[in-house]
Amino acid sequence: MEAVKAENVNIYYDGYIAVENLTFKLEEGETLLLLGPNGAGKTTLLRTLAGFHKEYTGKLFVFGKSPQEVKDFISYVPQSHTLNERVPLTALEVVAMGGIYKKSFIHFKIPNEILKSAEEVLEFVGLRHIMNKPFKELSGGQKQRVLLARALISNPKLLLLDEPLSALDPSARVEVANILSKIKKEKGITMIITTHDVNPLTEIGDKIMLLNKQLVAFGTPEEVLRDEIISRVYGPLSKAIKIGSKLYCIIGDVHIHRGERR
């Protein structure tokens, strides 16, 4: 089944065309890696499928309808989170919002069957240890973590993820990356994931997205990470370099390693 399918569609922000003539599908379970420059289109993208922004033309489906019609299939993970620290809520309160959210719920008391499905997806990502402790206190890894927990307390079909890894140290990055090859292989959940730097994620990116306004190429990394492709977006100086059966691309100061796919 197609999780995402977009033809000839046109994304507007401001008055401005912010993405322009956009035709992809997504076939259900697969890893798109969003790539692009700053200011390509990308996070008003993740929000127009989340159905967040609704101006645009041309035809969208998210599991074959509007995304506003399956905002309750879909998680939006943004790149910045809007929570007010100030506000003393543990790991644990902060992944059980995404389950009150969802079910539309006003309270004084979470719900003990949110609790428990809080600390369920908490123990997923290797976070239940510190269920109790402030999110404020948390590390930049563990509170992104915390974040995509959730995002998946709602056992969301879609997850849109806008720069999971930015801002964190690499051994954050890594661990983060880990949690999202969890996902796809234990939770086949679809996931469109924004990214400057692509090297921790290449290995469960089923296709790869070159986005600057327009689509510059859409496919696998085989595929689309290639001098001719890469240079259009990030200069002459961009390069991609096989070295045995992986594959090194060189964007900038940012550098792609393609593994080896089993």
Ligand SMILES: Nc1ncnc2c1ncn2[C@@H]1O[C@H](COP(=O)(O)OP(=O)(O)OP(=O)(O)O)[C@@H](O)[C@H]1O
Given for the second form:
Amino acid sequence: MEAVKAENVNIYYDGYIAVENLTFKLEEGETLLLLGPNGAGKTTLLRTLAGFHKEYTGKLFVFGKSPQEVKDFISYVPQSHTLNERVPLTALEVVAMGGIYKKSFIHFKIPNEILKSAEEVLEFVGLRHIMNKPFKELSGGQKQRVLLARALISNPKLLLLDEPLSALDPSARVEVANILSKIKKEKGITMIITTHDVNPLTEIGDKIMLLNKQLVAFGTPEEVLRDEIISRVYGPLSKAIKIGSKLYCIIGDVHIHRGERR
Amino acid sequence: MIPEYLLRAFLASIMISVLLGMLSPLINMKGLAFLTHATFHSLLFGAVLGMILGLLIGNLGIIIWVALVVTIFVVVTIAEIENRGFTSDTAIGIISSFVAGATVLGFGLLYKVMASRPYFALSESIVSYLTGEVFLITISDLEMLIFGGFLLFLAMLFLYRDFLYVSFDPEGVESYGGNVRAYLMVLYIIVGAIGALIVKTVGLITLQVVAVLPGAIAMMLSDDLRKIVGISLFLTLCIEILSIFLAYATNIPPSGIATILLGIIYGTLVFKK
Ligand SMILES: Nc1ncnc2c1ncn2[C@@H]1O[C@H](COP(=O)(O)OP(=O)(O)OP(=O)(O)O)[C@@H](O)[C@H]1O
Ligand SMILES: [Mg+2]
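For comparison with the form predicted on its own, kindly provide the form predicted in complex with the ligand.
In what comes next, the whole complex appears, and the chain from above leads the way.
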């Protein structure tokens, strides 16, 4: 079954078009890496798939239904800088948050069964030992893993991850990428992951999408990660390199892009 | 023998401390200081309006209810504007300007009405809403404060975790099936209702400080939620009680003393860091 199917989708903000004429399909169990420069519409697409953003035209189906109808099967992990860390929550409390809202409005106490599943998913991401630590005090990689655990607690069928690797140092990127690969292998959840750094993820990416307001390319890593394609989005200095069986991407001028926007 | 008015002031202070002590960390975590400000200003408008109506119909007991209705109307409107996608600051900015203008106009009208009715209870001077009159609190004021306060306390207690989650990550709550709009609406109404309930006792000028600083201080001292709420509650209680006794001894309005004490503690902590 198709996990996601988009046909001629346009996404708008107050009439201004942010993503244009998008058509693609993603099969259940596949992992899609979503690449594109700043402002390309990656977050916009994720938020639309998650059912948050409703201003779109065209056909958009998640497991055959509209995003709003299948909200329960979707977990969205926002970019971590959108979290307000002034609120003192422990890792366990953050994870539990993913499991309590479908049942009731008032949560004076977190139900025991939720606490139990929270511990289990923390175990899955290898962080059970720090469950009572304040979220604020965790390393960047650990925070991201806690957020992954929170997304997993509701047993989603589609995981939408917005830049799970950004703001992490290279070793933390590998740490998080390993968990993503574990989710793919052991849980088989369909994932869409936006990233500026595709290299730690090429192994798990079944499909790659290059987006720059419009679809630039969509296909397997071998099909998309070619010099002539990535240079259309990231400029002439970008290169795709194959070492052994692995593809790497050197994106030369992503910083120049950022500089221009300021 | 403790004079009865002192006892009443004492009981009122305990209730007020429980409410503000619990609310204050939330205001700081969610960044609601500006909203609190706007809310408390709409209380003044509500009080002025209530007093005008009260004088006209000869029943000053309606003041607090008018203030409550006006304030809840204001916070609900702010929440609605936010829901339309405007930032909190924009929503508050728009509404505050109306409220501020209406308050000034209201004062003009109030003086006219007052001039036409020379005799009314001293305890209902509009100034008491500005500076607070904890020593003039009546038995029925106290009953209402304790009953209403208890309900608001329960509402806050049971929804505290949800308010924390909504402050931490509203999109997360939304994506996991929670109703962020509803939580924020309830939180705003609680802020407005607490304000309406205690404004006459604490006074509008100082309410802003007493509602914000204890939480800010507690958050400087600890990273643990229980401790933060504990410190905030304890601090508010100490300050309120202490200022009542200092006020009793020196005849300076207690709300002024409370504010200055809080300012000193906060300032000391900030400079030490
Ligand atoms: N809430 C919003 N209101 C109006 N326009 C928006 C909003 N959010 C994003 N946009 C616009 O939509 C376009 C796509 O933004 P989006 O955040 O989806 O890009 P992105 O690919 O996620 O970028 P980044 O790599 O910087 O995260 C941009 O032009 C942006 O300015
Ligand atoms: Mg983005």
